[in-house]
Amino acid sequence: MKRVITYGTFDVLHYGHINLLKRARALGDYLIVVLSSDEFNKVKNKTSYYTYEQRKIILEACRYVDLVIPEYDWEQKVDDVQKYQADIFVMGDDWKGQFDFLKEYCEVVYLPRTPDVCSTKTKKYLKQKDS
């Protein structure tokens, strides 16, 4: 069995996300998504619409997703990939080079964004419509 990993914060699911996820899944037979806590978020100064507990349910009804495990920091990466023997390391290409660490561990893939969506462009949609 062929084991894919990724991280992300998954906030305000969008196709974009189901689309990087779908591909992601496409490369092996299993696909595990490390998900940011609420406590990372806050060290990373970012802020999620949804709880991680609200987000991990959210990711775990995708049909995509076989196991989703909460992210406490960046370090834990190489960790994770020897734990749960990941096969694949799966990240969008805006992080290109930014974990090639890994490359000793596992192959490392950085998957092109699905242009014109993000979850930034969509939360301020959204703060707007409600003001």
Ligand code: C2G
Given for the second form:
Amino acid sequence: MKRVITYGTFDVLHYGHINLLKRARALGDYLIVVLSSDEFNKVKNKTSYYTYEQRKIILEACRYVDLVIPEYDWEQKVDDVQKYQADIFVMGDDWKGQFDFLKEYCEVVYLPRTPDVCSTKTKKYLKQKDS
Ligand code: C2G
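Any chance you could show the form predicted in complex with this ligand after that form predicted on its own?
Everything in the complex follows now, all chains and molecules, and the chain you saw is the first one.
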């Protein structure tokens, strides 16, 4: 049983997120998504449209996701990888190199981001449309 782990805010879930989750899941048999809490989003200077609970419900409905747990800070990755026995850590390549310290504990894979889509862009467009 190959276990994959990935991290993110996954706000206003879009096909770029799904493309990442699909490819991450395809690297193993079980995908754990560590979902940024609302408080941690503030640390990341991100405000999400949906709350943690709402983003969790949406992700849990995704066929590629097996478990959703909270991400509270930058420091929890080594513990998570060990606690959840992750064999592979996956992130989009906008993070390339940032998490290589995890190579001691598991395989680290950076996947190409899906171009031209991001939650911020979607939210801006919707805001303009409504105004
Ligand atoms: N992503 C992607 N293509 C996009 C947008 C996002 O492949 N067009 C990927 C990102 O690279 C990331 C994942 O989808 O791997 C989630 O994206 P975000 O929610 O923006 O995650 P981020 O805020 O980068 O959080 O500790 C790590 C952080 O929590 C990562």
